[in-house]
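First, one chain by itself: the form predicted alone, in structure tokens.
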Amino acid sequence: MTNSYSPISSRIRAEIQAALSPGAVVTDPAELRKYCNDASKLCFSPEMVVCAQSVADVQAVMKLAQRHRFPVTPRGSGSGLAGGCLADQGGLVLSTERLREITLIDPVNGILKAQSGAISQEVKDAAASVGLYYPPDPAGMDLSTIGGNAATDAGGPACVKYGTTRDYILGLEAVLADGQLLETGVQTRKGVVGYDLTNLLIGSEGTLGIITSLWLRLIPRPPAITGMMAVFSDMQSAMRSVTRIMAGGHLPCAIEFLDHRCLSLVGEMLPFGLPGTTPSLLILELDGPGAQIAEEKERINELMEAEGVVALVNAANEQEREEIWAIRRQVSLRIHDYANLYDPEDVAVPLSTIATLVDQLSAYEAEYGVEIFAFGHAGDGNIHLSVTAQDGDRRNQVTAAVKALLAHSLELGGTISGEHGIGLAKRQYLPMEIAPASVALQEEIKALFDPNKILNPGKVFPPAGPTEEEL
């Protein structure tokens, strides 16, 4: 990054503090430390941290940043995996975590308005309280914020049937780099007036504006839901089952898979033994009218049996359903604890190539001296590849393996990120997927919104003039 920024001097700090609500500036050293990290294991110390108490606080910070030319890094709860909320350019971290009010629930029109710091699970619970449903379910629902989900267009298991966060945002409010408050979108189910600025801001990772509120679309709540899990002797059998299920006209609300390395970390949680040396697990959920999903579950079980399912467990109640999901949730935590080095990637590939990619991982492990754990959303091809090493000195090998896997995912017709975003962690890989003309056009859009490059600088776009060696 070649931009020259102003340090936050004591005079500027005093000016910021005077412009904000009491208590908005974080000064406690222990509190300040948590704003240096996110879930990516990257670490950068900001010069100053502000937890906005109001939208006016966000506007005041951006007006001062524009005047004094210091960088501002927006932050939700810090649960991201790509370093998108870290202040690698110094400056000020602006947290929206205290803007968490759900300001409107309209069950007649199926609309909910929430401030960006509202916790995802709170939004889902608020919808349920009036008999409606907010489907997106990214990992860490009890931690991630709805604004952070919008900034990365987060997905989750339910997106196979219901889509991603983007599909449920009707409109939003965002503070621009100059402090201006922008309102976009509609409060109706349809609207085609002007350019779609809502969808431009969604997924922009805080580089175009700081989202402060969202108008969300709610849908009728499914009357029933049931879960099951099935173990296969290999990934090919599991993926053939997924193909059979979806080709047969069934659309589960979740189809997750775990490979044999993941199962080696959670094996004691399973109610059955694991077959062979490379077993694979599918977790499926169905929702809808009770009688309909009971019939559908029976048919899906038959399809999996035709592909040689070794063991099959159907959840008889909500507790058993939760026990199945507990296995899935433990995977990331155990990989994190297991490896001294790990790089969590989230490629997406066509459904027909999931098994091919996973079967080839052992060759990458042998070539680069790493261990690769594969799990994720079998229903939409979004594979989480955790590339790990026990030796802390093998960072170069981990990075080389990641680059090779991303390149191979692109060769298979995929993308380098399905839901985590680019942030800092993947910005050097952006030119692998996005053509120079497209990158240049996107940088022009960024310059239009933020000509002084003060809003979340250093994210998404690679440093100027990356060489092939840097990639």
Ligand SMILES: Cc1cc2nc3c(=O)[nH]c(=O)nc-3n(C[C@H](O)[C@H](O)[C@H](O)COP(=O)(O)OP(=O)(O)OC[C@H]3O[C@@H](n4cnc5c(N)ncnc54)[C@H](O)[C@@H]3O)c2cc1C
Given for the second form:
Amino acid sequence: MTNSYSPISSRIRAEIQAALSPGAVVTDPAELRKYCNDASKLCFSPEMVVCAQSVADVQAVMKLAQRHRFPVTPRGSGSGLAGGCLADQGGLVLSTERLREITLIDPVNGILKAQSGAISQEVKDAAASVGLYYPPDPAGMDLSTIGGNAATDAGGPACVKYGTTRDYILGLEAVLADGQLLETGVQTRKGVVGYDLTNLLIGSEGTLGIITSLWLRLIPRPPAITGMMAVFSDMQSAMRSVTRIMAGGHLPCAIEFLDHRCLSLVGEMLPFGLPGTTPSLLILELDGPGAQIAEEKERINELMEAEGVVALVNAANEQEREEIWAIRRQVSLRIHDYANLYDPEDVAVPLSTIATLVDQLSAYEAEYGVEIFAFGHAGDGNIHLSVTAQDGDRRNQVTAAVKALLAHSLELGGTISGEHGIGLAKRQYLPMEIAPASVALQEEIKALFDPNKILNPGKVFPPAGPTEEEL
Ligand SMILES: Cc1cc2nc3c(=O)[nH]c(=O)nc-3n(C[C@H](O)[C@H](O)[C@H](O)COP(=O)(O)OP(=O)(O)OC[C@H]3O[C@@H](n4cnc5c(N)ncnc54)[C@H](O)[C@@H]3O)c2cc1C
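So that was the form predicted alone. Now I'd like the form predicted in complex with this ligand, please.
So here's everything in the complex, that chain up top.
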């Protein structure tokens, strides 16, 4: 897997500039800085940044990259948490953020076509404007692009009931490594013709093609929604409540949780005092016909009372619902700002094992001398474990704690990433979960799409050499 890439010389740079729409090459130094980061704490400077103004610009960049052998890193809005949109091998960052048109909303057939740079919240709003619903709701959706969501198969709180981005993509258009435009999938509710290239590109983190447009499936809007917060004196009883609710045949459209460390960062936003030293919070939402969710809420409250819920706070109106979500949204931002060292992990484990996992977090903290903030999507077992340290010299301890937590999650029957993807930050851990034969097959697929390894090189696959024992 050794690559020799060409630097982007002034001659190549001029050739790229001449091939693109006016203004596509970013030259303002202040603006250029933002393309060195994403929402991880990693930082790499690209040699050149292009904000494509058209699909033809994307194709032109890839044709020149193929000819001159420079790497191209696709980027949406850079809200990723795994360093996937960073140019760690130099070359060109290709942003789709200006390709943000919603080109079709068809309420009769329940489909919407958007360019990949459309902001995810705008897609949701566009669906709502015709009375329909686009369910995926990753917490950063007011920042992220719909193409970035597709490339990472983003999920969010509503995933527990409605699934991830993948479940709403019918087809897509993508520019391949040689500049060809590929169209995949269908614009119908069903379609089984040929291999499913749509689903191969979804979640491929920009390593197989640059997505330029997406056909999305919309569904009817739920007639009513209700939200509440449930306060517990410890996380175990909160997690046991989650298992009881799900095993009891209920399907809320969100069950999020925050542990005591997260609550300590958002304390001033809470409209109540917290019990004990390790309080925990569940945020629950139910949607559907009004009478049905009112009845279901009562039964869920009974289940939580059996687990010792200390307080229940109902959102009386839309504004109070929004205030609850504001608390949830603040958490990852505040952890990011709080710690010098910060590894945002997002394991997912079977629901029956969540309580076991969270029960052991304090032992990991003691063993590795780190602070672990636990929050996330309890309803689908997707636990965000932010492993942090204030002291910048504790990198080795943070890494060792992360590795141990990932190994433990796998032992529980889980996965090392429920939604953030592998990118750069977690590529060394991929062999912990995926067998060598599967990694080798995936590398062959990558080579078929991108024989010269110019498209987002160094992402997803482990760096050459490491064995599972070395990890
Ligand atoms: C506060 C906060 C909360 C978050 N909450 C969630 C959450 O609840 N659920 C969740 O899943 N994620 C969450 N994320 C992570 C992030 O928002 C998602 O991964 C999102 O899908 C990234 O979209 P983006 O446009 O920012 O992509 P980027 O960060 O720009 O890129 C992410 C990856 O996708 C590739 N990519 C981007 N655009 C394209 C394209 N058009 N074609 C091909 N490849 C492309 C990049 O190369 C990179 O590998 C959160 C992030 C933040 C900062």
